[in-house]
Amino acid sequence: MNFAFTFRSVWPRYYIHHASITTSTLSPTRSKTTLFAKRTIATKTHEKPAAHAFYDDKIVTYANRPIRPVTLSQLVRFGQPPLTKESLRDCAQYARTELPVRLARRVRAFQTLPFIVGTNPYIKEIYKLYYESFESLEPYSHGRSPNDDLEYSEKLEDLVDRHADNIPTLARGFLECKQYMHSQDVAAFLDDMIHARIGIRLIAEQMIALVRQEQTGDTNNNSYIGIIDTQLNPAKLVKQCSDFVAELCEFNYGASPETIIDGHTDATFTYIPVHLEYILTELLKNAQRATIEFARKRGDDSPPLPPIQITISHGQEDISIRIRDQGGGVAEDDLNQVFEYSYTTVSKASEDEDPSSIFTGMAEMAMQSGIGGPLAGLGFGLPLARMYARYFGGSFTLVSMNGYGCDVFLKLKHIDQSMAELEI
């Protein structure tokens, strides 16, 4: 039996420096021992074999523990003014014990991917990021002193910052690996990953915000309970997101359409601003890009471009936001695909080209990038926006008038007593 061949079929090749070793070159009593001894030291210089062992007992132990969901009312109660040391300690204790479990589960999810997918540089980067985040936070789950809350909060800030670009990075990875996984399997993995990611970020960001409030002494006189804004004005946030996307359009296209905001512009409700900001930014990217490109396609891109109209309605239990553009709409055949991952209306290279050539895809994404991240083309914007809208019981509906434009309807529930028992 050729041990070298068997070993390569199980372990990545970079673990073996002497691939030609066989039983014919080893003594009968030392062949297997010598070969496996080499594996423990013959690694790439830039790898971390000890820290990134594929099957880590600690990871498995934590991943097998049950998730302890926190309800929205509990999350609010952690920061209910006036903020006390006891409530902050409760929030910290929950985050310390829960986040390592959720991070370990994400690591295990990556380990279930097909080997060739897991070795993709983009996907491997995110896998290592989750592994390192688990290693960083796990020591704090062992009954450390409450005085470490500030230090732990700084660790969480680092986690949030380092994971900020997870989604576009994963998008690039799965675009390159689409021929190695069924689209349904990719969708199931991403749905689970993104839903878990939202929960992890909510728990971490609530802890960060509460520690920050305690440090600044601002615990009574504002509308925030941690990251939850009890007086969020949608019109103001729409204006901020619109201005940001307009800058992206000016940078990429040299022009941007006007945004008109009407309806109940003075309305306020209780919500998490970062969620709504993400949804609005993705939808406005789509609307403004489509408006500009459709106008150019018709040869009518001279100013003024058709405006984006955003109407806000304040209902008894929800806020409704309609975003209306004149970007040509979505073809009837494409309507069923717009919420699929990696589907995009941005023009792509010929499908006849070699799918293994990553250079074409990289060039496309470089052309579609702007200040602050991709403007369009990765195909994750709409499915993610819908997932964020639905996370707190809202809805997301797209209506297309092919050849004219699209209306997108957002319904967002007030985060109050009616949503108190929603689990995160």
The other form holds:
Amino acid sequence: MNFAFTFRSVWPRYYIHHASITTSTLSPTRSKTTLFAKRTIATKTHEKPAAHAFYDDKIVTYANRPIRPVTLSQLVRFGQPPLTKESLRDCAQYARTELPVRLARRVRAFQTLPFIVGTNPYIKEIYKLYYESFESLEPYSHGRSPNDDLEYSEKLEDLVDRHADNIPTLARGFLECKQYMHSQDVAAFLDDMIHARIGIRLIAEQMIALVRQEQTGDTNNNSYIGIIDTQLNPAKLVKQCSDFVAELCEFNYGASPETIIDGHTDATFTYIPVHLEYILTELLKNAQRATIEFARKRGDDSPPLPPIQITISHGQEDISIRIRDQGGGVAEDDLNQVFEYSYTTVSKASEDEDPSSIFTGMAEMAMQSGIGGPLAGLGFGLPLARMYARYFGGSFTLVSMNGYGCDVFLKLKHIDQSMAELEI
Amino acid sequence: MNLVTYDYVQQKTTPISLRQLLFFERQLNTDRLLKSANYVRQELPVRISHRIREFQKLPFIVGTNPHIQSVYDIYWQAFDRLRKVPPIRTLEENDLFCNKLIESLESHMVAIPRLVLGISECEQHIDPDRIDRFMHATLRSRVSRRVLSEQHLALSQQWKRIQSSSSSSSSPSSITSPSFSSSTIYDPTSSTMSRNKASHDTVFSSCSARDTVAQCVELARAHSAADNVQSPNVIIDGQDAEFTFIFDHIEYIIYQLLSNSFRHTIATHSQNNLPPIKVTICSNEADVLFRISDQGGGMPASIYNQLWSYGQRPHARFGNFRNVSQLAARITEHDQVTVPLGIGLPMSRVYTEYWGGDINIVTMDGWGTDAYVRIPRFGTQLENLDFVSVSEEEGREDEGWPMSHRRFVV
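Could I have the structure of this protein in the form predicted in complex with its partner chain, to go alongside the form predicted alone above?
Every chain and every other molecule in the complex is listed next, the one we just looked at coming first.
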């Protein structure tokens, strides 16, 4: 009895929520309410608790199904103009059956985390999010009616929206749990999670975009196939990102360095804009923050801040983007950890010995929750950027000239026929 | 006869640091000179014996290649010659020893071309990684032996000059002066650079980064001009820094990188429209960094992946070695050797890493290339003489070696 009581208090909201799901939305292998009831008395009356009952059958069933990767060319083909109801249906069919499998796997991954880590409120929040997402999408994987597609796409949109802040939240959670888990295990978990998340979002967003395109008969964006832009101009995107980051910088520091873009500024290639946008924003945040902090540290504030130089190159197989700053570089000791999650050079307010300074905490908060997202301090910008870069076979190289600045080289392959067989 | 090597192979090499080399130079007296002589006398056979052992471990088909075989024989001769030298107790004995050193140095001049030719002929019989490691270790050891030998020769010569200037008598007759000033070893006058060093030091106590780069630029432009080709401008920025290094080595490295940049820039742009090459110098407490940034069009992945390799290049490049019988891998040779030999980059890497530095090249296909060289500043790094045995796992350090492979590129 005590056991069940404590058990419930540890996972209160999970069970409460669980019990509130009506049976009608689930395939009735077993009524959930009775399952719930069984759990509370299981340990009391049964000598051998029905252990398998505790572990959600459905999750395990789905999680154990193999993932059917979709190739990039299929994804593109789903949306290749002219967009027909048929190709849309194929895409929907694929998404419906595939997404629950991938979501279930994510849930499973959470379940294998150490207990103490899993109870961290941030991590638990994301866990629940995935669980709910799975639950809400799962019914669509059995049979369909013609109107389902639209409804499904709306559900997906909602999901994508709610999952938007997963990574920052997870990162915060793991930061707090630093002492409970080996950093390699954390890294492995996060790598997996993020890699899978990219794939899930890709499928979901592609579907959403295609539905929207079909609905609105929108043929204005000829260059877009779902979320893939066949004529993405990196120079333009760089400008947008650097303007955005400059604003953040002004907000935090009152100044921002100039950005110079040169090279093949007219080049275009096929890529997914949101990915590149994310990578560029992270890198530019680092570059601008470093430039300002380094200049201030040297007491070098008055002359104009050294600019950030971005060069774009259109090569035979890939597009290269080089971001060059004079932000002082990365110290050697730090270089090894630069790609680790939750490694950050932003000092924590709690570690600050100066209680009289009320602004340190604020500065940190400002950076972490500035308009439009955190500027810095959560420690996952670089590993995430690198993962995005590598997702489609690209590469990410950081050169640190300690005492001077950093050069970051981003190489992205054109998403074209040569990548047709790349599996998502 | 191989048994003779066993004793030596068992011994570990005793690496020395630039600082120590300098110390000998500064505080020179007879005692120290003889100490230096004996250190070299004992050290060289040990190092050579390690190389011999590595040769012996090569696959049979490679070891019997005539070029490789001839280098192997040269090594044996050198080993034999040097191990028989008795302990040196007088200046006269030192002179004899110096002659032996010169002999060895000269006979080894053919090593690089022959090795490279041999390797290129055997390419299909041996794993390319293995070959790269073998060549890297061999060349690294070669650099180390030459540094020791040349430094000792310089010291000896310096001592003689000091002695002869302090005493009013004419120079002692035991010096074999002609061979000392043999131009194949070091010849400050043949270089187009003006060196204001009076002594024949091979180790400069302080190189100014900016000056080094400026001199290399001049040299590269002179060579371009000799070919009647317009050369691109070079802009040097960043703050100058001083560091301790062997001038010849750093010169070689920077010159190689610059000449590559020149060549590619010229090849991809019209004569009037050459984009400048930007060299940035910076430093921190521990290192000096050079960045050479060009717009020479970059390299596709296929070439980039082979950049540092000895054995995976197209045959055509190494074929040029047939016409080059001797190579000391010094910058002064560029006056005579004008065809690209294909060994500039791997050799630069040997020179850089020898004292614990680092060289990295990153390219942007379609635009240009950036080369980064990091040199430790104060010369307290010991020589990098790892790879006791190439056949063992790569990267395994010999115990006791403070091998620092600090990275600055991730």
